[in-house]
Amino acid sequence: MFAPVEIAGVASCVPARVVTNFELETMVDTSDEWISKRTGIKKRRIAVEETAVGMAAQAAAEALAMSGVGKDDIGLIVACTISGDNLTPAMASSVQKALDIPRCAAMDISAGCTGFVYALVTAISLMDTLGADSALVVASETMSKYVDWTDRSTCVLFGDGAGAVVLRRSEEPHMHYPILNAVPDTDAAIVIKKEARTTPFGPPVDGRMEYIRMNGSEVFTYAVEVMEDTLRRLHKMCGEKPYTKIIPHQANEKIIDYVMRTMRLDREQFFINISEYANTSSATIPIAMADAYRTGWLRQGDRVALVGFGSGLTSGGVVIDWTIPNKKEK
């Protein structure tokens, strides 16, 4: 079980750059009412200038403004990304770099759209075994250059977008039951190929970009599964202090819909923020949490599931009870 640990700050970067439905209907054979109506997407922010690296240090820079916690008190620092700016170094290092934290543990994490749930799961374990007081962690995506903006069956799904948040010590635990997953995705049903490289020993590449692939149907059939499968476990865990309020990885309105049903669960319990940003994968948790905080919907006080799932095929999840007072409650 977790040490005892507590979210202190909060805080989302966004491109500035806003492409609505009706732009993409001058782009590919698609409508509004069609991607609306199957996704409950409206528009996305795609980065133009921004870079998963610049929108992770802004979001990372503001949660710690936010938490009081001061950069030099930093002992870890956990990333994850699907869609980085570079192979290496970790944008960990390139956060750690960008706001001048001068000695820390940094490294990054790769699970796919569950990546902010590993990543949080990680960083609190690690904080106990490193003797770390705080940490960052982080997600950021640039979705937008991995889709292939002549299929339109993919393009109007993502966008780009970095959510984080500081871990600090507490008194009490708030951070509850992690759950982390994986099943083997037999039939390649989300897969964004590295650009083919060679060698002088071996033969020659087309050179082509490779642009992300997914089946639609055996998505939804897997994310509905595990989703429901891990609330419900979650819920067990809780006993007789439930979670009320769920932020789920926002990947399609339908999925998080068709949930609600199963499991007989109010549409106010779940925040959803899919028709503002689309999917941005590891960052749309991160980002729902910022969003949720500032608009009055978390309140400190509140019991919340995380829940995620991703390619590998990746699920998880984790229960946190919200200790960051709103403004007026200051």
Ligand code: UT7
Contents of the next structure:
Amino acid sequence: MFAPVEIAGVASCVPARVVTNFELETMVDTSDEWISKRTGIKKRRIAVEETAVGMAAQAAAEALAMSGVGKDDIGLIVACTISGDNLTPAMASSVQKALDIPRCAAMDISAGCTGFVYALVTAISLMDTLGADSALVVASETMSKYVDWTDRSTCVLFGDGAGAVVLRRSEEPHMHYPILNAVPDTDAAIVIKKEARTTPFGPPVDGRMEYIRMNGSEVFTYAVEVMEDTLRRLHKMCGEKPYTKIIPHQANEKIIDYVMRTMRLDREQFFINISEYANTSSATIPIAMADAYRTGWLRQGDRVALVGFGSGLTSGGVVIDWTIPNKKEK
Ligand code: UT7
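May I ask for the structure of the form predicted together with the named molecule now, the form predicted on its own having been displayed?
Let's see the whole complex now, leading with the same chain.
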């Protein structure tokens, strides 16, 4: 069980450069029709000047401003990324430096596209352990740096961006029912190998940058299975107060459609913005949360399930009671 915590602020930051499916048609053997029909993606944002840390810091600064939580009150920063700027320091430490946040705990989580759910659950649990009143949870990805822009089977799927939430201790619990899972990826269905370097102690290696490799249909099968399982488990755990809205990881609209059909859920219950941003890995859920709040879809009192899946193979979910009044509700 979580200690009483609520989300006090949410924000996102995406790169300025928009790349449409039509632009990709000029780069690889693909079409807007194929991409739209198979994935629901219409465009994505690609970092040109922006960095993972820069976007993370911008989203975090806006989420903090919205929450009213002061920098001095943050006890913990948990960031997640699989496509960050540096191996070390952690992205959380770079955000701390960029925002000049005084002494607090700072660490990164790596759990593929499920990273944000893992980071959220870790932050809430650590707030209790460390006695922190507030925490910052940030996801930021520059997937465009890790896709092979000549490989049509992956390059059309991903985009860049960041999202952040501020957690604050509350009177009542507003975050519930953490589920974190992982199973071995025996067939290496999603992999980005780290760049290899030659050492004086072994044979020369080619040292080239490795791109994302993915077995799309295998991941699709895994995704629908774990998404449905996680949502069913969350539903059961909610008991008499079921969630009514769902913010899923945005990897492919067909995955969401499939789960919607098998679980007999309404489209209106799902927040879907993949057409705008494509798959931004661990950042899809907080970017969707920020958009859902900004557009008025997320309303005070809503009980919302967050559900994610990704490389590892990881999966996870959590339920949130949304407490921030919409601008129109204030
Ligand atoms: O965040 C978690 C990570 N990823 C995911 O969740 C991805 C899960 N998987 C998927 O979303 C889908 O499997 C994909 C969108 C990746 C692929 O869709 P699909 O319907 O499973 O297509 P496919 O891989 O079975 O390929 C069908 C055909 C192939 O041609 P042939 O062999 O039938 O002639 C591909 O070469 O589509 C071809 N193809 C393309 N054609 C045009 C693959 N990519 C493209 C493309 N444009 N971009």
